[in-house]
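As structure tokens, one chain now follows by itself in the form predicted alone.
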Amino acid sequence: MPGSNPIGVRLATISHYLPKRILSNADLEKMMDTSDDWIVQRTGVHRRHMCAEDESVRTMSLCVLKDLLRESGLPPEELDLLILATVGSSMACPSTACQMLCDLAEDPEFGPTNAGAFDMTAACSGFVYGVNLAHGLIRSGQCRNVAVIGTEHLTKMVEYSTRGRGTAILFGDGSGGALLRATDDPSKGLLAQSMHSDGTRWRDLFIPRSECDFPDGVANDDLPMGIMRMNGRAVFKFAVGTFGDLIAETLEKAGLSADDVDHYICHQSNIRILEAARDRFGIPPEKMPINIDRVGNTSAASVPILLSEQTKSGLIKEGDRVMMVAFGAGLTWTSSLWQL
């Protein structure tokens, strides 16, 4: 660390933003070969919000950006680095994560910065990616305040009929982020942390962009391009031995027990994968909550709401210890135990 005193770092400020239409079970019910029955019991999804026609991965993370400088009163010309974690850039280039910035620096509100910025594409596992890596900037003194932002507009990239029921029925909208910041207190940040991956089953989940990006092995079908591919099986059994794993490397990692965490906050995929988790564990429901019923599977988008909720509610406070965890395309999977 640069100089004699330890730098720690807070997570200072935490937004959410959920689009305000509904898409229910009952509205898929009309679209595609299903039932409310059929989808809770496997997904533990009732309803998800789905973007109007206006909203975008680009307005919804500028809502939460401005929310987190707003609240936590830093001028735009203080923040040094803005994160976008999604698999829906709106092009190839500029980032989003730039044009947002220029939105902020037209609105008289907030104006210009020269904060560095990139989008991030892990997936599922991007904000807590982007996380760790907001907090090492931090911790070594290149940075001092970084915006880490999870927005996802999956609505369109499934294919709502019969043939897209297995992703159709999972996926949903929103954004979600926090400001990271240093701080004085050096007992503040990250206890432990891992970020993995295993390249080799990039297969199982997929949005090719032409007949090219199909892998070997893997059939071309008749959905559109731009629309997800996923072994929905091949993906569950994945998940639920590799979550419990991470959750055992991380706290061993921390040198602490299950009991001594405060909040467990997980990316929600299915309630079945989190169910199994809290058994393995022994994790009391209101250690591990669930909002998966309500906002379904926002990818990159899921940890930060959920921990925006649990914030906002007041359940999670200043001197918790909170575990995130994320696991996703690529396959990727990762974990952010924290000393708040």
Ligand code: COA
Second form
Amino acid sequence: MPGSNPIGVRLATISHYLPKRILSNADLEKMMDTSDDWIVQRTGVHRRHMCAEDESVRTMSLCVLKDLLRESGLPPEELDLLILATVGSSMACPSTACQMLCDLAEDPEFGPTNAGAFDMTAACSGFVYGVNLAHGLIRSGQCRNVAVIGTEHLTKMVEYSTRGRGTAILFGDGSGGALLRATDDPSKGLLAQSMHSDGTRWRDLFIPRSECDFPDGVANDDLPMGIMRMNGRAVFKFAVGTFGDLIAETLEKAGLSADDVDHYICHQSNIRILEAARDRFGIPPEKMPINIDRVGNTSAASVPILLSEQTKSGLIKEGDRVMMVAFGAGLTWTSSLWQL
Ligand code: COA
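Just the form predicted alone so far, so send over the form predicted in complex with coenzyme A.
Below: every chain and molecule of the assembly, starting with the one above.
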């Protein structure tokens, strides 16, 4: 793809936000019938972050957006588009993205912008879907500066009791994002990407709002509405195969081998799923970093939080090749292979 169009795309600035409050496995042991050993062995999670009362998808995302603008020096009026990937928009309308731009306009440090803004629901695949869309808009000359943010407040979509233990142990809160910018260097940008879904598998992971949302033949259980339902075993099996196939597909599209990629930034869903992908391609651990132990599964925020941590610590550098990989509810799965 690079070279076919004179406009290159940079992942110019990357940032993340994690709430200060920590929820450890020891905390969970007090709320439900589970154990630190069980959680660590099955998932790799030791602790996760949890929003305080005054934190939300909107506040966490705004924090990241402000960081992106501050660090890049981009004036808000030059932002063309804000894409917020989340399953936690507080209202059906307006979008949380529009509310964030209101907050930005009312902050004297930033000011108003007429950037396009929308929320996108692709669950854990949301940020990577958004990055692929943003890249296309910039490469084709439609936009020059696009912010893509993935944020989740999943601790309010699980139940901290024994009946909710199948999901409560996995998920945490957080936000991460990237500012994608046009550059005159056409070698920078996507080498390959893929976006997939299998809608027939939606029943494996959903968050119902009412009785009508339950699939035919599946009775409501005793969990409240708004709490995640997940067939963990089915999602696990799907993910173990799909993760590896997705990496293979993306390498093939780019004409590269697994060794040619410097960093695999993968959705932190479960350590066993990540290890299976690592083993299949013989990827050394330093090329496939893991933070699920400290952060848990943060869905749409998972890839950008890890990308931000690795970039800020200097491990990901200009000139590197980075593959982002994610899968989630829908079921959806997606990749984005970058020449930085
Ligand atoms: N603590 C202790 N025991 C638990 C438990 C918990 N938190 N959660 C479930 N169990 C029990 C079950 O009741 C079951 O007991 P039983 O055999 O007596 O019926 C047993 O442990 C095994 O349950 P199962 O659901 O088969 O466990 P698992 O090995 O599949 O692990 C997950 C559960 C959720 C960790 C695992 O399925 C998983 O990670 N799936 C993928 C989920 C995912 O990635 N989702 C996000 C997509 S983005």
